[in-house]
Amino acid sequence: MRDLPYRWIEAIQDRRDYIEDQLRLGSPVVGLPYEKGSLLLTVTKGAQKIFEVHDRIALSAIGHPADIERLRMLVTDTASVQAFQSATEDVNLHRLTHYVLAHTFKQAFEAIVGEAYIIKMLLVEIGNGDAKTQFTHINYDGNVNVHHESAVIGGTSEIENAMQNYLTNEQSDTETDLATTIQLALKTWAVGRVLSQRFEEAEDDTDVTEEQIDEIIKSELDEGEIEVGILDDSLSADTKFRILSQDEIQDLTNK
């Protein structure tokens, strides 16, 4: 009975190394602000990975895809209710991070006998509080990360690290317009990208030039796609979410 603890942990561990070998070739995810609101962005293959929960929040995450709808239908769904029964603004990330999906994540991974989420999801919400941007990282363990001027999601926290430390080199301190912030996230995601196939081959170099971000662009984009959401504070309607049009995207990426 005495080795019961360490059997626990031991099989913590076996858990949390599969989980990251099941992340690692994830396509990241980039969020950032811009003058009018905030940006998700990613490159697909075909399947949606940018998704409203609410007025003015929205997600995406890297992981299986049947746990990421079924993560994001009980995120979206809570919203709803809660909107429904008290007001739209009591609707907010904080409550649905840290009372809804958090726990849901922990409670999964820890309950050993039972399957984890192989998933970690990254949330935006715009003009809830103090802060202009809120960005909300949730790992597969439950582990909660708040930031206010960017964040990323990828395969491993090397690769999240790696895009972060790149995004900190180039943002600028001051607001940028909708095809600069475009541009930014889709080469911080082509660091991560690169670094995936990097590590997938057992490389653990993590510096990355601007000639192999631009070729990693050119090739992912010959099979997938951009997709961009936005959270636009200037639009008139209750919901500042939408995601941009192909056509949209090409005219911004080639400003």
Given for the second form:
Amino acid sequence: MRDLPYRWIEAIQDRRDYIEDQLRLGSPVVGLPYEKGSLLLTVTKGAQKIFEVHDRIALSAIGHPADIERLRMLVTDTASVQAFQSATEDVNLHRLTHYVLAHTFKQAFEAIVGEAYIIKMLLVEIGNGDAKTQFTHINYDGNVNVHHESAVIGGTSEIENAMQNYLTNEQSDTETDLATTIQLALKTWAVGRVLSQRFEEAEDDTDVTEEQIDEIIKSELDEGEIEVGILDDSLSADTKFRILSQDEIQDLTNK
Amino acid sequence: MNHKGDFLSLLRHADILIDDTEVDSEMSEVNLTTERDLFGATPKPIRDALRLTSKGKTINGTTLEIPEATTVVAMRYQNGIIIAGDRRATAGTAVVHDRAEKVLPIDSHSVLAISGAPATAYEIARVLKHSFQYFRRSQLQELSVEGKLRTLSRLIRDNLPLAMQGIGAVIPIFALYSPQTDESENGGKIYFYDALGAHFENVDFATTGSGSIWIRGVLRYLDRWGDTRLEDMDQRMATITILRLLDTASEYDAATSGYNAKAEIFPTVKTITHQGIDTLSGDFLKDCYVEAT
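Next block: the form predicted in complex with the partner chain, after the form predicted alone:
Now the full complex is given, and it begins with the chain already shown.
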């Protein structure tokens, strides 16, 4: 098929359409910094979606659960071996994304005779010393985008743009406490969720009101629950990652 | 490849760890039938390694001076476990280091106190730490207490060829606190290992290393007939007791250091409680020494 460039491009486009269709209804994920570190937030209906990769690195993703699991293990194994072989300080998000994940995503996406990964991944690494906190968004085709202030993943690029715009308007210039940051992350997640449902009904309006945000949070939490993973730099242990309990989340969202 | 949370399997798959069967046959060659001790229970090479001879070990015509010897001690007290180790590393009659760390945190609620050859002991501690972390990260749950004990057993057993050569025996104490335990109860547990990897739970206390023979009886006496049982001691009283025990060991064992007042080198003392591991500060230990001596 590579002898016929047009057919190859067409096959890639078909594959892109298929993957995006599969991802469209995925529950968005929001990554934000707070005064003691960074957090990832999403709403799930059972399965865990936020994971510890290494001492200062966490990930979340939307997509097919089997693909998420396979790639989660790839990055966790690589980080664990690297840390043992040299030192934990030598494990960093830049190396994991650029030398392990990005080319794995791209290779699978472009090998049109094989299976592609149905996934969008968001990783966060809290800064150590002079290094800045980094949010890394990897698309199913291997494209990598690095952010320092915040990052989101949603079902489509339009959803992600709308969530990012909401964050730009609402995010404070100064670092906020955990409760305030979780509340902002939850509202940003809700913007993505409203649009996800709206696009499903073939509407293209991207304006979301505060009432719609409150309404969707209320209805989605009837069946699902908020999941928050934090990287807390103030912890004395080497491992900074922690999943917040449902009691903690309830206290923080009600503040 | 799915390693099911087994870090050693992951390392073998990554060609970082060689398989047991690939160990150099010359290094692992041991005659188990010769020179057994009085009861025939302990092969002589292991017994020699634990006896910590005063001269270097000769292997294949090369004499190695291997830092070794220690006193480490752990006991249950009111809030959990207190565990301590002296700071001296010796090779033969030479003191090679006086700030050695022999009480090593493995995860948020477990500690390994090492005696024997530091090179092997530190590597065992490192593999153990990575193993627990890898299990948690890959399997999304903490390794059980039994799983932790077996992982350490396996590492000690894998070290048998070196132990049998008399150059790498490690006899650790593994202490942990089970955070699931109700806060009104003491969730601290102390385990002692032999050189073959068998583990035994010591209910109230454990000690190992060349200086341990001088204080094991004292621990038994204190626990059985002391004014306050070890388990009923508060942190200050437990600290004073453990400092006195190390001081006693250093009095009779040249390979165990005491408190170096001039250089302010203290033993390492840690507590493991429901809240996690805490390293007692030099100022606190200095204050306790005033009362202890």
